[in-house]
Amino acid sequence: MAWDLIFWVLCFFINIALLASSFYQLLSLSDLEADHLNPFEAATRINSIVLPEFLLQGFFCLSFLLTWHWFMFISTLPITVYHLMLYSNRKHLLDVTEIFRDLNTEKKYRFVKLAVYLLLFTVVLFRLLSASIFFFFAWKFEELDIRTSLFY
């Protein structure tokens, strides 16, 4: 029981990091559009966190696969596959010379990622709360736990 709670706390913090990364990238692109940043600074800021975000997203998806949380695995799989496709085609980094041409598509891509991470945040938060309630009040629900009657 404690492992389930620890897993969802870890997923909560990973999801917070992914949300912050996506929001930071979107904020940098908005600053570039408003001419508060030059293209080199914006591309450097975004490119420095792209690879850690891809790795964290891959770990997030893989952890759901290894713990048999199939709904969460399937909901994180499309963005992970898209990240793998970007990385394998070497299109994961922003080019300083073409950043203004790709600005609208990059902003839309970051908005979609932010929406997906917010949706995942609500599901992870719900699962974290349900795991913590079940963990702290397990003595009241022991007779309702079907796993204990099947495996012990």
The other form holds:
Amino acid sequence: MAWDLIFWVLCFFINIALLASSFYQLLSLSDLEADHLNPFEAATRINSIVLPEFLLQGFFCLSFLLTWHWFMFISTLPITVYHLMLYSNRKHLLDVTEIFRDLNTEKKYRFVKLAVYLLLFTVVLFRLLSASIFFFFAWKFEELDIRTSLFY
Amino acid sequence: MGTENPGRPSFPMRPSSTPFASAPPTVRPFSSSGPAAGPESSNFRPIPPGAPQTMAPFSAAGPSPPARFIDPSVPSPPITSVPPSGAPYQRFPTPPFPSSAQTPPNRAPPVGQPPFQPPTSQVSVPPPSFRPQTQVPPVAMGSPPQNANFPPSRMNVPQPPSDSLLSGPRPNFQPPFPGYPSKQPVVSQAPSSFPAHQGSFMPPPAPPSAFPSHQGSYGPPPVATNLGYQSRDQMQHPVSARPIGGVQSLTEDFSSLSVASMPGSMEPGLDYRALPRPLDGDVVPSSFLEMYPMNCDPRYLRLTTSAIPNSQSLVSRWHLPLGAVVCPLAEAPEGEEVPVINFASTGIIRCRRCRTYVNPYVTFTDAGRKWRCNICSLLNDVPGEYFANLDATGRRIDLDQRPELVKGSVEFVAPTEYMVRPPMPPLYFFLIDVSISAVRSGMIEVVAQTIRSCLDELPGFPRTQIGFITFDSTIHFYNMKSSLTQPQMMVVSDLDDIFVPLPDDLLVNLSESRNVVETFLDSLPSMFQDNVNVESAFGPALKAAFMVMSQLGGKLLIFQNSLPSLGVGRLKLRGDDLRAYGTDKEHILRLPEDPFYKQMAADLTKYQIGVNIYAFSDKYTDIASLGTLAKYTGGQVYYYPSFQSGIHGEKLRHELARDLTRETAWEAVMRIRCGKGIRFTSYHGNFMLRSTDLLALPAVDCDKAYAMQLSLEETLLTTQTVYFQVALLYTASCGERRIRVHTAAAPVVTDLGEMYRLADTGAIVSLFCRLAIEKTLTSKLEDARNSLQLRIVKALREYRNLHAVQHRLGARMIYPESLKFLCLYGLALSKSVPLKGGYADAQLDERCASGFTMMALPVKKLLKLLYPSLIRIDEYLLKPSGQADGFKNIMKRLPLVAESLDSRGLYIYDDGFHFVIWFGRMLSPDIAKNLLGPEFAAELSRVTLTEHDNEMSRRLMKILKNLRESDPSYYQLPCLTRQAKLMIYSSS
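Switch from the form predicted on its own to the form predicted together with its partner chain and print that structure.
Then the entire complex follows, led off by the chain already shown.
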């Protein structure tokens, strides 16, 4: 029971970190577009957090697999695969020389990612709440065992 | 044989036709002549139809109809008189129909002919007819829009004769209309004329071989039935159609090609002589300039179409690129230099909101106290010192003293607000490979000598700075402090952690350290002559150079002779893999292998360093990676495969000298502004974008052009005119910060036809070229070629749709006069080095190098590269010396077809980068002996052309020199070739 709660808390923070990273990248791109940021700086900023984000996301996905949360695993898998694909094609970093040409696609890609993270966030939040409720009020529901009917 | 207008070729050729030929030029004459001809007229008429070519039908229709009706009756002597002027006729010795022949006024030829005729008589013939056609339509049509373009004289010509006739015929015209089809006689006559044609045809000077081809050209495709002579009925159709449509509906002038085989000829396909060929090189459409005389010269800014579409839907129907090609520093001929204006204390006058610079299109109001920005329509105050009263017409009274209010191109001296740091001095830094291959090829020696000889001419004396680094497996720095007598060499062999040993003395002021620099350059070749090091620590050396230069920026010239093999940025021999072609991995070969190069390029641009790459290797050097440095820093790539100083030395010497001494703009940025509702969305060329619309150009010069595409932001443009303003902010070599401003206006149109009419083939091809080359970086070569083709096809189909309804076009292809070379250039483009074929057709390095080069070429040079000139010179060389001054006369370009090459001739082929000197198999041995000396019988590929002590050789050298001087940006190395023993004749 305690492990479950700790796991969801962890997921919660990871998800927030992913959200923040996406949001920050998006913000940098918008700044670049509005000429508040020069391409060199924007590329450095974004590229510096791309890999950590990939790693974190990979860990996120993997942890669901290891804990047998199939639904969550499946829903995070597409992004992981996409990240892996980008990485293996060495396209994960922004190309500072062509940054303006790719600007729109990059923004779109990050928008989509942000939306997916948000969706995940709602699910994680829900699971976190339910986990904490079960943890703190488990004695009340012991006979009912709602969980099985809800999420398993 | 596809004849564009079957009629065209025929015109010129036939004697009888001559009248016709004449007719085509001026439509009117035609009709008039028809009557005059009488019986013959029948032949005559048919021709007109055919002759009118596609265009003609419409335009001609007016006149031609009369002819038919009138024909029989027509006895119009006046008509004949009208035509009289035909050189062409004379050419044809045998005019079957004497009377008709006389009639033939050869008006048309005068206009079109000059260019075409030069080549071969045969060749020439078709063209004349061709051009005339275009002209004709307007006349006949009397379409208002076109009128502007055409000289008034032409207009007049047709009318006088026609007037009476025309009026007559017209009335008849409509009524008879239905009757047309019935007119059989005409048809029969047509055939007769045909044979006659051939006969006449023969006479032309052209050799027998030419003959067959002629026929082909000449024969209008009866099969095609589009507009054969015989198919007169058909001809009539268009005519008939017209009345319905109404004459006025025909406001378009266009040309056409029909692709079909001629009845009598064996060879199918197109007649090569009938095809339009850009033998005049790049012709800038002038009508637009006349409309807006205050626009900047087209050498600075060219729009792909000078008519800006007013709505999204119109844009989507315009399948060609919509944009501009800008060459901000193009060399101006003597007397047309861009005026420099110093506002001094007033400050530069700019719009408050959109930052547009004051230009000829701003309007002054409120008694001269305010001015309205032409781009954003904001009312700005006129500063007190800039105030001047307005005269009665609302123009400033001091207009003649204000070049910025009269001229489209001006240069403002920028005050300190336009500087983020003091203007930098011109700075040249040399990074020279001294490994064994560089030594062996003799590259070091040539480079050192050239740099030394250019020291006096480097721009920016006395502020010019200079520095050197050489490298093999280690990096050698040179201390050239002025107090030294000899340069000191410092060797750094730690490639992983580069440091600069003497940060201050590696880059020195040239005038102070002149002696040390000269000593260094003198000793450089000997210093490394025994070097046997095969490694190349290119990446670390580049980093070192970057560290030395990062304080000031400047121009970095890299001389690289082998594949970088040590330290960061080392490259693999990924080579040209046959297996990669045709797969999804193909384009990766053309991209930089190591991200180091892109990162480095970005850093270099950031610190205002422009890189020029000189690559010399005979093996694979991964130009794709090296060139990236030049691409994003606004530089260029010079590639000398298998460099040998004995052979290529002169080329390197010239191009390096040009690179060092041409006027260069330092630490520049460029922006192009345009009116509300449109926006430039993509930029193509060698540069890096610093923000969405700001091009960073660390070092830019007159040989660089940039292209951009625009799109509509609003669905509907409400303004009548759109303005464009290119502003290049740069530091001149003299240390002054300047802004070069080019302003142009273009009308907004609602009609697709108008866009086609004002299209500029050169700019379109230039944009296509850049788009296609960019496409090769993300997909297969084949895809790049296909998408190019597809766009041209779409564009022409759209154009066809514009006209298909009102005119029956049959199987002919029609195209606007302004785009008559588009297909040709499109084809040339897909056969150009960066795009052609596959694995076996070009070395990967060569492909990449020429891709980088073509991305930066100005329009004129690009067109020359795509359609090189071919000149026959043996006659000139043989002429007695007294007439040697006729240099201009021999510079007649021939069409690039096998038929242009005569085995008794000597030809020069010049694409702006190379000369190919072609010796015909039957060329008199004397000429070869005189030109080549004792080696004349040897294998020509091993012979180098040198001047010999005889008149002929001197003349050849003079020709080559003149050709080179006509465009000094590259040096054309002559390559000699002899006609092969076996020549396979291919039908054109």
